[in-house]
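Just one chain is shown here, as structure tokens, and it is the form predicted alone.
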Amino acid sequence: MKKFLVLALALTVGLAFSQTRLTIGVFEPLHEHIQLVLPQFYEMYPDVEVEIRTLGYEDHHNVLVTNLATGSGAADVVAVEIGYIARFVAEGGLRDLSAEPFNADQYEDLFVEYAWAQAQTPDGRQVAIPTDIAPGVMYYRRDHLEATGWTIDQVTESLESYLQFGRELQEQGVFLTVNAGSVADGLIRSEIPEGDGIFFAADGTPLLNSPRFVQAATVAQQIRQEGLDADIGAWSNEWFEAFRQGTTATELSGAWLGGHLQTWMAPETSGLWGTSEMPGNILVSWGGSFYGIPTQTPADKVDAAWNLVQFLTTNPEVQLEAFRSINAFPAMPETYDDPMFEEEIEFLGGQQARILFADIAERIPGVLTHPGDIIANEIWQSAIGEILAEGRDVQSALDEAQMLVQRRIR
């Protein structure tokens, strides 16, 4: 009997030591979704145990930047928001998932075109796999629209009609939008020639003083100079209050904003909102999340890490669960046939908004990430800030921005 107990104990200990322990680093609220679906993952991979490390959005990415730069401390699998993908394209730290043993290119057709392209380097390396996306839309207050007598199709017909709508709102003491900068950010991400990126042409030439940027800055400056925006910074208390009080009539954003408004930013405004295509029917990507595997992940954990990445990104049911639990819009068009997309959303006045989001997502063209995007975006934000706050001449400000980018990316 003693020999049997010793043998059983030895087998138990052996099984425990054979288990692979993975860590996954995410930002809120991705952890809520992962906790819900991990039981399914364990059914498929009972020899793996996953520890979730969660931080706020900024803290997560700041720590990740440091961990990847120093080559230590990163989780075995990491979440990356689109705003940080360019940094890791430029600085490295994430494995090329298109190479062996991953061969991620086999999954490319599962995703909307633009999401796959966003995590791809100019030389074809896939540094992360999409999990959720954010097609750009316009949210609008139905009560303010009705008060002007306009229809939403009239408002979005063109950029000029959008501005004219704002002028009529102004007469009623309502702002067109919270900040003109968001309009500029939307416009620079639209109508990008095939092969070009947001900030760089296909040959690597910066584009900050191109006609696309000049138009975006000019329209934004016009909004500011005419007093059509509230001049409030995003994510500030004033920003939240503007949505709660209805002092602004529209907001250009990713589709994700509706979920924030409904759940915590302005739930008391239920039924007062609607959503539509962007003014001028421009197509814009406005956010998205990805999963990647750091180069520092130990070799004996890489297979398990890749299995977890595939589970979270290429499984339609897992993506749909993320949509149900945290309003993360799926990156896989296969999911758009689910009955959930036809549901009426009470917060948006009974609108079947998810059908609109899916339609827009499938029409957004692919735009590659350039290693210099993060530098170019910093310089663009500084330039548009001066254009709006100081009334600086658009062309001269963007010519200077172009020169600064050229100087910094050499």
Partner chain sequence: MQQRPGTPNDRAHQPLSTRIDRWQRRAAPYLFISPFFILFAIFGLFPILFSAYLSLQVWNPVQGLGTMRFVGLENYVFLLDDPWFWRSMSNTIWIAIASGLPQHLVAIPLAFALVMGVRSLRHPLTAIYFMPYITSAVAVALVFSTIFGTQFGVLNQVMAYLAQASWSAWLFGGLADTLPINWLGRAAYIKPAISILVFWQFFGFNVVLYTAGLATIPRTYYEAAQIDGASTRQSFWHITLPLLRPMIFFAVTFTIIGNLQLFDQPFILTGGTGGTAQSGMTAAMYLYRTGFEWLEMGTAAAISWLLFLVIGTLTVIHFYFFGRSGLETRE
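Alternate state requested, the form predicted together with the partner chain (shown: the form predicted alone):
Since only the chain itself is given, any partners or molecules it might have are not part of what comes next.
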């Protein structure tokens, strides 16, 4: 009651003085987290009012790019997903947080090393602060696993055992995964040589027809040709429907998929899911997000904006709350000892999934990002689409992709 009174008083006093109105632009489901922690922020900064603007993942970034390009319309604080961060590192649009008055470099040691480095320009300017990282995991349906009589360790023992599991599911009329493409997406993100990125080598050479991609595409093509996947495009209505109806047994993804499933994609399937390491125990970094301040944010709002960024990224409590509510895995290793990591998650059938996520996260090697990642990913998606849907020869499709990427990064 006392706390409430203080808060109410603080709010009233705050309102009486001039309020700073901040906007924060995020993609789903980050808004759910921010809504939860905002009261805490208001307690610390009663004179600030925050408006959350939410869009889907792609729309958010497309709008952000347009806003930064035209120099107006961006929110005062923006979320940037890892796939896009390299672009802003290379091309600007976000404020240099290493400079005065931010001095972000003081926080460097708080974060997982590679996440910090990903938002840093070659000359050492930090353009965004990491908020979450994403260990790659496998989500699976417990009911389908039980029906086959397998244990999850048997499934993930190797890629071959994963496929074998798929064949047994097939006999029961259940698909192994919704789209073989996500298996390929997992494989291209694993076993990346130190210093290389997913799509580009350290020296900027595209790697789309390297053995890593060829192997990934070959395995995915085998899954498709044996009819083990449901052949449904990711993020389509049918994709969501497949999760709701449980027509597939596994999905390879970042740990964040659990948050999407739980909050909006298939909340009614609570308790039926479990999570595990990826097949073959491969280690994959699959996503991650950052908060930055656009250069166009007006000078009188920059202080408040920076307070909000610090609150969202460097506060262990807030990071843990994001993990609890939307499965956004904290980028701060100091949070991994928190008791909440041992909590049993109801949506995942009471599994202590966070211990698993933390364990995987600490083993994942860092991956270099490259400004051309977005284009390279689109060209890769197109190539794998042709390989899977049209049965195109793996080598020729990837050679063409390599050529297209090379042309694009002229």
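Numbering follows the first chain given and starts at 1. Because the structure is predicted, anything quoted here is derived from the model rather than measured. In this text, the rigid core denotes the largest set of C-alpha atoms whose superposition between the two forms falls within 1.5 Å.
- Relative to the superposed core, A117 shifts its CA atom by 2 Å or more between these two forms.
- A displacement of 2 angstroms or greater separates the C-alpha positions of M265 between these two forms, with the rigid core held in common.
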